Every structure is written in C-alpha cells, then in structure tokens.
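Here you get one chain, nothing else, as structure tokens; it is the form predicted on its own.
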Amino acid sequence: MISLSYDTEYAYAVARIQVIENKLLNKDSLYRMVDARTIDEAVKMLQESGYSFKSSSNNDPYEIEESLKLEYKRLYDLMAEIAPEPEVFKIFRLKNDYHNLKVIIKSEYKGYAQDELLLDTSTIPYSELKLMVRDRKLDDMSEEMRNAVLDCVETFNKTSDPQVIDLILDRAAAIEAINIARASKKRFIIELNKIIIDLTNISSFLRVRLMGKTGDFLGNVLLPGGKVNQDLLLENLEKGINGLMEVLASTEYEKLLISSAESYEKGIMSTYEKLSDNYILDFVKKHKYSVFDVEPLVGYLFAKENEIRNVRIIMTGKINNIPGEIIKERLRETYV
C-alpha cells in the first residue's frame, strides 16, 4: 500500500473542501430566506442546499433545532472523515464535551435530565459521559477534565451555586484547549485559540461591568492563554468600556470594540457578539488558501458553523414574526 505524505493528504482534503465550500450559503441566499413569504418557503431553500428536516412541522422550534443539530453533526463527521490529522480537530469538539458536562452535572443537582440540551459532536459520547459522572468513574477523562468535575462536585456542595459549575468548566476547557493547540505545533491553531480566548475575555469584561460585579468576580471568569493582559483588564474594570478601550488601544481588537461601543452603552451585547463572530471568520478566511495544511479545513469548519448560526437566527426570527430588516441586521458575515 502506498503511504501518502501529509502534504499530499492535505492536498486531497483541501481539494475536496473547496468543492464542498461552493455549497455554502452566501449573503444573497440568506437574504432570500429572510424575505421568504412563509417558513415553508425558507425551509425549502434550506433543503435545496442539503439541509434535512425530519418533520413537516416547520413552525416547531424543536424540529428546526433538531435539523440544525443534525447538520452540525454532519459537519464534524466530515472533518473526522477527511482530516489527515483528526486529532487536531479535537480542540473544536472539546467545547461540546464541556457543554455536555455542564448539562449533566446541573441535571444531577436539579434532579431531572435535560438530554435535549446534549450535543453529540463531542470527543466523548454524551451517553458515556453521563455514566462517568453518575458513577464517578472518571479515569477515561483527561486529567484537566477529571479534576474539573471533582472540583464542581466539591464546590457546588459547599456553595449550592450553579454558576460555579460554569466557571470551573469554562476555565478547564480553556486550559485543555491551550494544551491541545500547543501540542499541535501549528501556529495557525495556536493563534486562533488565543483570539477566541481574548474575545471571550473581552466579552466577560463587558458583561461583568453591565452586571455591576467586582474585580474578584471578573478574575474568576477570565480565561488563561490569551494575548490581552488579564491584569490590565482587572485594573480597568471600574472605568468600564473607556478603560477597556485604553487597554485595547493600538491592538487588533480596537476597531471591534469601537464599533460595539454605541450599542454597549445602551446595555446591548449583541453587536459585540456579532462582530466577534465576524472577526474570527475573517481570520480563518485569510488563511483559507493554504493547500498543504489544516487552515482551509478549519476555515470550512468555522464557515459552516457560522452558516448554521445564521440559519438559526433566520428561522427563529421568522417563527417569532420579527421584521426582516431586524433579522438581517443580526446576521453574521458569510465565508463565500
């Protein structure tokens, strides 16, 4: 059997992605969905683009969400199939493991299951994860994940505060993602991970300020591994967005924050969230033309996730009779 080099394997994978990429929805396609007279018309457009809907009840948010989750699973199955180094993509599945842990642990303390919230695009099947947590048999977890679960159990039993579960697991997820990124030795993956952490920390700063929480609270929320100095964020919390602008002046995030400032002053976070998503998509798009490495595959992964996010915005808006112009304002940029 002929053994192919990684360069050759990536060339095949990238060529395949470039073909599949042509099926992504562009802005015109999304706008036509928004302008569709009925939800059925919008669903038909999605079906023509390859989306599957199990039910004819297109007005049912649950059925639509199940269809989008199926599309999400297909995306990760594709990556597992064609990626020459599938272990690199663990960093992107990992967030779903930690999401599932939040659901499982909180369900345990609530006394009832919330299986509809679980995601099957994780590194550990959620059915196995549920048994691990239930039986406290955590040996098959990574050390970071295992310690985080034990910390959640111990801390919640002391505080009865479900918020600590989110804080502990978010920090563990960030640390494990950093370790995977560094182990990959891929500059693009490392840089992308740092950007995601930075944008999350900036979001946390803005949210904590809106909530009127203290620097101690922010210190517990901030994630390690980004490029923005955490001490500067903590020192400038009292100054609010003006202090944040001082921290981010002349950095790559300055324009993003300036563009978000007006709506943030009104207590609205959605503009920042939208521009953050656009920032990440723009970063991966700039690297999509590498032929012999992971960049185009990661670019497609983020592009498709972004597309699914846009479809969710559109369908939710149409179900709730939100005016089309408002829906369009909420849409993220597209990859194609």
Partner chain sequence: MAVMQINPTRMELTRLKNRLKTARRGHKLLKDKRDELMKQFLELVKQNKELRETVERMIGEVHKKFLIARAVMSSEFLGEALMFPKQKIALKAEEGNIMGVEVPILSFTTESTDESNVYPYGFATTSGELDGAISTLSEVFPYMLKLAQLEKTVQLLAAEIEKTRRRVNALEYVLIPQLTETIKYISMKLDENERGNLTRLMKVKDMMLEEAHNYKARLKEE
Given for the second form:
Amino acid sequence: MISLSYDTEYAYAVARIQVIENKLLNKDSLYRMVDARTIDEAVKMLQESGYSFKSSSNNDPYEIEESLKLEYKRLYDLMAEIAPEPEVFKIFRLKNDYHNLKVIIKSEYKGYAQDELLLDTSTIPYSELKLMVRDRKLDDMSEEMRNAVLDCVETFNKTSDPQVIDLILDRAAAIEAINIARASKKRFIIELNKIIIDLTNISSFLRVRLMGKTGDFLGNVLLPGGKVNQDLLLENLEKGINGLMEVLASTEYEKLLISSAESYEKGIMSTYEKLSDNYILDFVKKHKYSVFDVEPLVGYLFAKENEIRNVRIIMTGKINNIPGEIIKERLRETYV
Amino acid sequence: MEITLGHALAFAGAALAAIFAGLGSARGVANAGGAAAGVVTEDPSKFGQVLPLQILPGTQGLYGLITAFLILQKIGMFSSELVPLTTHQGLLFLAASLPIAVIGFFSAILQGKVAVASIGIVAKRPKEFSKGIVLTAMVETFAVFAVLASLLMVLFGIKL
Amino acid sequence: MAVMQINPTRMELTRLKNRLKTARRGHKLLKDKRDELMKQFLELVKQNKELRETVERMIGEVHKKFLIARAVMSSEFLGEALMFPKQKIALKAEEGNIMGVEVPILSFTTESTDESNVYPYGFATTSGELDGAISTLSEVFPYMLKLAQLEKTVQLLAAEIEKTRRRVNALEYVLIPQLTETIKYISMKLDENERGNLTRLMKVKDMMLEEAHNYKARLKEE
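Now that you have shown the form predicted on its own, what about the form predicted together with its partner chain?
What follows is the entire complex, opening with the chain shown before.
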C-alpha cells in the first residue's frame, strides 16, 4: 500500500523550484533588457535576477560568456542537489559528455588540446574522460559511448573526415538518451526525449536540404528513436519543406512547420529553431503542475537553459550593436 | 473476567482506526513538510505561511485516535473491568472503525497532495495563501464525515 | 646646371653625344612605359576597388551571420563545431608578368569537389544559423584570394611606376640637361681653342711672312 516512492523528496524539490522559478526573467524583463540604453543597464538587470558578474561595468563578451557559463553550472548543480532521481537528469547532461568527447577526440587528431571548450556540467568529469580516451581505457564508459569512440577512431583513420566524429557521437548520444528515458519509466521523459529527437531530425532535414546534400548524407545524420519515421524524411528530402508539411500534416509538428515555412524558403533557419525551442518549452510548461514528479524540475531546467540562451542573444546583440528588432525576432518564449 | 473474541475484534477496530488514519496523516504531513521545507530553504520568511498547510493533513490521525479512544472507552478499558462482549458486538466495533480508518488514510494522503500544491501557491503568490488553505481544507470535509460516521456508530449504534 | 668634370676633348664630345642620344631614347621609352603602366594601374585600381567593396560587403555579411550563430550557441559548442576543418584546399602561387613587372597569380584547388563539403560539424548540437555563416564564408574565399592577388599586383605596379617615374625624371631633369650642358661646354671650349689656334696661326703666318719678305724694312726703305 505504501510505495517507497520519492513523494516527499519531490514535494521538497518541486516547492523549492517553485520559489526559484519566481526569479526567472519574464518576457517583459527580456524586452526591457533589449531596449536598455547601455550595456551596463542590461547587466544591472541581470545582476538583479541573480546573475553574477565579476565587475559591474563590462562590455567584454568573454565576461558575459563566463557569467552565463557559471549560471549554467549553478543550474546543473542545483538539479544534482535537489533531484530525487539524479539518474533521470543524466539524460540532460549526456549531451555535455558527448560534447566533451568530441572535443577530446578532435584535439587528439589535431595534435593540440583546446581545453577551454570542455564543459564541467557532464556526468563524467572531463579530466577522467580525457584519460580514458588517451589511454583507450574505455571500460568505465557506457556501452554506447565506448562503441562510438571506437567507431570514431576507426572511421576517422579511414576517411580523415572530422564531421563523422560529430555524426557518430550525436547518434550515440541519442541512443543512450533513449535508453535512459526507457529505464526511467517516466512517460514524460520518454515523450520529451522523442520530441527533442524529432525536432532535431526535422532541423537536420531542413539544413541538409539547404546545403544541397543527398539523401545518403541525411541518412547518416538522422537520429533514431523519434516519433517521425526516418524513411519519411529520407524519401521527401527532394520535396523540401512542402513535402515535409504534407507528410507531417496530421502530426503535432504541422503548425510548427507551417509557421516556419515562409522564412525557410528564403534560406533562414532561425524561425524554425526558435519555434522548435518554443515547442519544447511549451511541452514542459504543460506538465509543470504535477507536484510529485520530475516534470517541474525538468521544466525549470529547460526554462533556465532557455533563459540563458535568451540572455546570450540579448547581450551578444547589445555588445555588437545589433538592432533591437533582430534581437527580439530571435528571442524564445519564456517559461513564466 | 474472560477475554472473548469480541474483545479482540473491538481492539482490532481501535487499532485499525489509529493505525491507518495515523499512517495516512504521517504521509500527508511528510509530503507537505517536504514541500514546506523546499519553500523555506529558498525563502525562510514564508515559514509562517507554509506551517498551517503542513499541519492540515495531520487531523485525520487525530480523528483516528479519537475514534480508537472512544471504542476503548466504550468497552470499558478505562474502568475497572471490561464490558463483556459477544463476537458480533466485536465485529460491530470493527465495522465502526472502518470509515475513519479507510477514508482517513486516503483523505490524509490526498490532502497532503493538495497541501503540497497549495504550498506551491505560497511559493508563487504569497498573497493568495489563504486560498490554498481553503482548497486544502476542502478535503478535510470527507475526513470529518468519516469520523462522524465512525463516532455515531460507536456511540449510538452499538448497544451493550 | 652643373657641367661634368671631364676633359673637353673631341673624343669626349663624341662619347657624350652618344650618351645623350641614348638618354633621349631611354627617356622616351621610359615615358611610354610609365604611361602604359599608369593606364594598366588605373584599370587595376578600379577593379580592385570594386572587388574590395564586394569582399567587404560579403565579409560584413559573414560577420553578421557568425554573430547571430554565436548568440544562439554557447561558445563551447560553437568552438567544438569549428575546431577541425573538413574541406582542405591547396593554394598555388605562380608568377605573371605585366610590363616587365613580376606579379603573383594565386589559384586554389579544393580537395573535395563537392561544394557542400565545407560544414565540418554535426547537426544535433549546432544551429542552422552557423550553416549560413559558413557557406557565405566559403563563397567569399575565392574573392578574397582574387583580392589578395589584385592588391599585391597593384602594389607592385605602383612601386614600378614610382621607379619608372623617378628614372624618367632623372633623365629628363638631370642627365639630359647635364649632358646637353656639357656638350655645349665642350663645343664652346673646342670652338674657343679653334679660334685661339686660328689667331695664333695668323700671327705666326704674319711673322713668317715678315721674316721672308722683310715687309717692315721694305716699308722703311720706301
């Protein structure tokens, strides 16, 4: 009768998140930042909502990037601290592991390390990962990751093509994410993961089409495990976005495609990317009211990542004097 | 005097009422407590607002205790000698304890969930905190009905 | 104009006259060369200006696109995407000749002929905004190379024109006047000598006649 569930821990974590959520920047604040007359003014607004900067008046892009990096790290630390089932959150940190892996393997072939590109929000600390790859001691990796690394080494030696490293690792990351989602037995996580894979695949389809590449190439790029059948995408590559709209006419992605079709025809991906980010955020937003499960935590994670992205867009725009309109065009929806 | 099966059943009834209502309350209060702690971690000034919400799911435990107490009193545990009971009478006591045991258990857990959600209201909109209390208290109604049913049965239903 | 330090002899005069002739011819040739170089130079400068404007516009475009890609991607992901280039190119530098000026001719060949092979990254963690930046950058590359070639050519031509102009001027304003002057000086000197000689001869003749015919004595006798 009494299941040993994580109810109490979730109640705690969710309540904490609900308080923290209040600090998220809403659309108004973001717009006010865009319209801020000086960069200092925008920085001050960020500081008020909890971002930390080494010095208050700074137009140095690296400074802002540092601050965002710190915020990102804090977010993941918070999740690790309060999430009752940290293994579920592994699914969201996984991309950082695979990112580190890409950097490490590419560094090896390039002959010099670029450690500043490594992320410390991964599940395996990058220093360990480096040693594993250097000494080819891959036993502590997941099976997917190990096979992917071996595959990378083998293929790169044959083709010397750095792109395959990314493609192999992206695919492995997707498969591992699916496995974690399945193991969590949480419908929300499984569904969310599928949506992310679908949206990535559609984006790849659109980008490959713009590049004028063939279906064979797209076949290497597409990730497994989404709801949209890969063959549908492959068959309709020649027909572009119109073909895709037809095929996906009855699915949940139809609206997203219709809204981004016009700008895509002009070769612009930004609308699709913005709308697909919004789509994911909408999905997690819809589920944020459950109180004894992982949804609100995931919701916050995505909301905060989304906010960091928005802040980066705004600050990069402000530092480089990009017109407010172009900045606003690219701002994602907000969670609160 | 001799202890009959009737006594055993009546004791079992009292125990059921206390155990399940208490268990439900414990979970309800624990969950609400978790949420309350979450809010207080981030904003200690909200302690006063979340406390009543945490306590609300605890009432079922109290109702269970009262029911158990009345059953025990009725069979004379607090007087010098136990009232002699037949097996049937014992079964009646057991039946009388069921409403608060079952309803108390579930309503406490459910009320705990509402309390957690209402603590969410406190987290987001501290001014609307009284509404959270009202929402949470609604669940109380059914626990009150259950304890009323149990008490009526114990006090007036069973003639010794 | 200074006169050269030479012996005013007839031989020297002949030598100088020859030099003057060569100098005049050289001057004319150099002047022609300068004019032709100038013509070519102006043509190239015009081309250069147009090309530079195109390249600058395109680079501006690239910059803008990169900025936006930079805005929507975190620096680590962007850095990873671009850390290892996929397309390799071989640059070939040859020498061409414009009016005797050695100019560079740059050309390149890509390792893979597929133009869409410039994207070195995967798709899952990168933004489509980066694609645009990369493709514009790869479009601008041939122009940049052309511009490099043209600008260097223009520079070399300019240096050559400057050199030729200096030579023309040196001939026109220094050597030729100097030679003319010296020739004039020598001829004058020679003429002077000639006249001196003539006078001296006439004097000697007079003296010899005097001695032979005793004109003076005869004049006295009469």
